[in-house]
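A single chain, nothing else alongside it, follows as structure tokens in the form predicted alone.
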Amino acid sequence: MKRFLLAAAVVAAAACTTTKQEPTLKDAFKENFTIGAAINEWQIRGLDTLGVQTLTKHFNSIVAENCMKHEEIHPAEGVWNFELADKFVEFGVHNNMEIIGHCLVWHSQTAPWYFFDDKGQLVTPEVLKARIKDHITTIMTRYKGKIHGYDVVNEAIVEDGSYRKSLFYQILGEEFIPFAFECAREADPDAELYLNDYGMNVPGRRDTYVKIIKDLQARGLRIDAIGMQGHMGMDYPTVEEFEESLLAFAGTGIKVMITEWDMSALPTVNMGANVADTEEYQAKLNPYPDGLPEEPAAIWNGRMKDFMDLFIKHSDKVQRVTAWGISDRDSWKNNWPVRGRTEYPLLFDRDYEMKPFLNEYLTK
């Protein structure tokens, strides 16, 4: 009967051992907030497979890195390409994720035919309001109940703190913002609405948007959270004053998410240079083709730790954080600004293997 129980208790070991989990981000920071990715469509279409493996293990959020954008989905008048937005929002309620719509208002990426009529002229105010309220519409129809939250606005505050001189504000001044707004929240009253930008670390971008919230709550109308993006560099911004920026947009009540987050680990690009001058100057552009030697890899992962610590510090105001790319063979940086040049920015590198930041909190 001894030898039976000892038995049992061997291959019940056994099984315990073979049937645990391995630790995952989701995991690890879900006290503190959803952890999300902006997915491609190698990702969307199940091509890129190690990638998909790597989201839906890691990740409990998703949004659109393009199939979403102006002019990939509402191509011409009166013509949508809903066939790549269909497939990335299936994907996510297929896996039970988070899913963002990225986005609705941004001066790039929109099909040009949006601001001008057929004699080529920029149109009306009147048109164009009918044109977002029919794009807003349209979309946030289709997707209700399944899409948890939208980037109603996109990048509309420059660094001093005005308004981008976009065609959006030339031709509806400030008032495209709470018009985008008042019309995301007819169409889908249960989704989340945001704005969002980059460098918001920036004071002037910073206060300007401050007051844009606080004028949205004053009329009444929806906004749920701030998009800070973290483009990040080695370089920029400091921790303490994207604390600052953080903070002050949680003392307007809403909440803050952390959005298309990377860091370049290679010598910031002074963009006033002209980057094709000499051969040279392009070699010290892509220092590291051929891998992050050790020493600027552990600058890089003390300063994504630093940030992550920060977002964890401040998890009763951070909603989400979202990688603009799952490993770093994704990311928008590589080949920019110049071909070839080769980046490290992201969770995951290009063998699908996580930074070594990330292992502290999987282990805790």
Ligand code: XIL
Contents of the next structure:
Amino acid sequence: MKRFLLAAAVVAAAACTTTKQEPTLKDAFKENFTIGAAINEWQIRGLDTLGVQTLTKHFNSIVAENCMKHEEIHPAEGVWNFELADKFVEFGVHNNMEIIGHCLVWHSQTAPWYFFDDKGQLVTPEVLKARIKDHITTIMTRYKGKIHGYDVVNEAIVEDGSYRKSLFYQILGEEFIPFAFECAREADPDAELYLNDYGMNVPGRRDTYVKIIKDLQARGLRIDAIGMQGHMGMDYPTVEEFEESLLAFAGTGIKVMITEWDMSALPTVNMGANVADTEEYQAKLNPYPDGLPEEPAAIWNGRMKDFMDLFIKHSDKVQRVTAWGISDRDSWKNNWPVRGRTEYPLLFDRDYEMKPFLNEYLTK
Ligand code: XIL
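Go ahead and give the structure of the form predicted together with this ligand, now that the form predicted alone is out.
Now the full complex is given, and it begins with the chain already shown.
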């Protein structure tokens, strides 16, 4: 009997050591918010095996970096390309992840046919409305019960708080936003519906979004949360101004999400500038091709920690934090706003090692 108990104890101890899980981000933040990543084609198809391992270990929410955008999924009238989007959704269902649909109405990466008739003239408001309704209804019906929530309208407002003069706006005016939300609610009444934009710290944009949220609410339309994209740099935004916007949005009664988090570690490029092509200028813009030195890495980690602390402080308001990619090697920032830079903006480095600022949350 004694020997049996001893053997049982040894087996139990062994089981304990082998089942002890390494800490993960999704567990570390499970009381706060879901933790997501945008995923690309190689990850959806399972070709980036290390990326997929990191993703399934640490994240419990996914969004497609490109494959659900209009030009990808609906390249011509009546032509739908669901192959990759279906795989993306299957991947999320299979791994029991919260799946986010990005995005239904956006001025960018929209196939040109959408706005023009066969004579090359801009379509009438009625035609564009019918097309929007068809686009939204087809996607949301297909993924009903699987996609948790959608970025219904993306990047509609510019810095000074006015509407972006996109073709949606030119043809439909401000009504394109409530119209899209109405179509989305009808298509899948159970899906969450979001507004999403960058530079949300800017007061003009912040104030207009507060107005738009209130207007949608006054019309009785569904709006669950606002996405603050969170594309940041070493010198913008400040934690204080970001917090101010977060609180202003939450003050309308809806949730906030950080939807496309990344922080450039490289010199900020003025988008209006004519980016010169000289070698000297390129070297200045791409100063760390062989690795991020200690000093900028410390500043970067410090800023990321400050923002993560802010999200945790307001985790009663923040329902999701999503990084725009898994590792530095797949970040869009390597090619934007300047092509061919070596960037360091994400939560995992090029070897899928977690960035140091996250350690503290894992060991708490
Ligand atoms: C980016 C993708 O990361 C790139 O691969 C693509 O070439 C351009 O779009 N705001 C958004 C995202 O809402 O969809 C954008 O994604 C980044 C900015």
